[in-house]
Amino acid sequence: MIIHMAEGATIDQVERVINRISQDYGLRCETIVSSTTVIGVKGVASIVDEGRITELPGVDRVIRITEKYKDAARSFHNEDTIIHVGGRVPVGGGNLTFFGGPCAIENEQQAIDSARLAKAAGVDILRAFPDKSRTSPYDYRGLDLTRGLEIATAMKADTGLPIVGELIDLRHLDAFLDAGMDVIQIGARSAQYSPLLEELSKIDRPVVLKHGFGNDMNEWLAAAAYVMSGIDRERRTVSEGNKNVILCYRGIKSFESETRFSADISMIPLVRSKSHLPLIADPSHSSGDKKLVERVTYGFVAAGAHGIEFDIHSNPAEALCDGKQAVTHEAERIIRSARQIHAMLSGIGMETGSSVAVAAK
């Protein structure tokens, strides 16, 4: 439920509405102030008597939200959200941000070489994945966690870039945080694992949520809402939640066998019209072939993606994981050209409302 206050509504009138919602219905409110004040009601708002709220002084109108991803919905939060990774790298709004690095940490030399290559290419946030969730148990799935995190920390120290790591086991969350992981990524296989998403609602780090193999848009955004809402599984309490969610599109499994996944380019402007969250895209996992990565990157950027996450490896021919889709020195050209496309198209509106940023810290 969204409560729009009338223009000129006083602070006391806003407080009275919030107190009524809290005392009568036991629900929490989030206040958004722009030209007017908007109050978002969190939890099961169907119990609220709309008429009683509408009659309160200063209330303009009450709107019930039908989306099952309220916290992630643009109807709940019209302005684009910008998330600052590591306190300094903006993702979202008018920014174009690049995430890059090896698909998995194999050894220290490979990891450092790939990290330096990614930084030289112009990457803003470095992929440093100690673990990898793989289809087959015989595929390379990463190093021992302790050693993997040590190397990830070394990659961060060597390049000075913030790092993102994929979390596949809830038991490892504290270790990731203690190691200084700036962003926690949830892969496609875990995209709807609600216990994991609920735990991420309690942390203060940004979360990259990948698009699940078979998820439609509503399911994907509902998964984001798990992280953002702070509602526990019994629906008995509501915390602040973690508003620092970055969506990452990579397509779905379909009948096409020549590409790794089928990526619908129209999903980029569609998701941006439905959600205020930053949206990046992954041309490496969607195409599965480095020969396709460059053109797919440009397509995602032209469609309005806020950023790109792709595989950069110092020696793809010897890679233990996904070498076929990893780029090397051409990453610099891809990033440079993508930024030119972004600058050229930056004046084209996305029909998503205001682009004024709300910084999520």
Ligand code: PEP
The other form holds:
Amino acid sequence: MIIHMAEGATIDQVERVINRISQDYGLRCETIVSSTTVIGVKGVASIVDEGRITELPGVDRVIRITEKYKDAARSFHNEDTIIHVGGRVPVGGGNLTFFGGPCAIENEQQAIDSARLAKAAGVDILRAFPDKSRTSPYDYRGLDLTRGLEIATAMKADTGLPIVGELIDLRHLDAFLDAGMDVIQIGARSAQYSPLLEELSKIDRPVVLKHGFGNDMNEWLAAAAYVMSGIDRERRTVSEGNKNVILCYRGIKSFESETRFSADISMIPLVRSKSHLPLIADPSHSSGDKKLVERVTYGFVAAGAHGIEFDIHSNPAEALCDGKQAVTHEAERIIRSARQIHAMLSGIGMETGSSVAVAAK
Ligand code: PEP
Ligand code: MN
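So the form predicted alone is up there; where is the form predicted together with this ligand?
Whole complex next, starting from this chain.
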């Protein structure tokens, strides 16, 4: 629910509205002051009686947010969200950010060689995955957790880059945080698993949320709202929520079997119009083939993605996981050309719901 105060509404009138929301309904508010004051009601705002708010002095109008993904919705928060990974690398807004590295950590040599290759190519945030969700239990699923995290930390120390890793098991969260994992990734296979999402709402470490390969856009953004809202199963707002969610599009299942998944490029501008969150895309897990990764990257960037996450491996022929889709030295050209495309198109407006925003350079 959004409450627009009338022009010239006094501070006392604004406070009266906020007090009524908190005393009568136990909900919190966020206030944005520009030429007029706008009050956003957090949590389960469906319990608020609209009429009782509209009649208060100084209130101009009350708008209900109908989307099931309120915290992630652009109608609730119009400005693009920019997240600073590791306190320094920006994702979102006018930035183009590259996440890259090996699909999984296999051994120290492979991990460090691949990390150096990714850094030399211009990657901003390094993939350092101790855990791997795989479709088949017979496939490579990562090293023992302690060893995997030790190597992830070594990749970070060697390159000086922030790292991202996939969390599969809730019991591993504290170890990930203690090891200095800068971004926690939730994979496509866990993308709607609410206990995992709720736990991430209690921390403030950035989260990359993959698009579940059987989900539509509303389900994906609702999963993001699980992390952002801080609402528990009793529909109480128990924490502030974690607003640092980065969406990652990676294609869905379709009848096409020649590509690994089917990525619909129109999802990029669509999701950007519906949500203020940073949106990156994964050309490796969508196409499944390194011969396709370069052009698919350019397509995602031209469509308006805020970044790319892709697999880079120092020796794909020997990789234990997803070698077929990993690039090597081409990564440098891909990043350089994608940045040119991004710069060239940065003056073109992006439909963002109520307004047309031109990405800031
Ligand atoms: C990955 O990024 O390593 C991965 C497994 O991707 P997804 O969860 O999208 O399948
Ligand atoms: Mn992979």
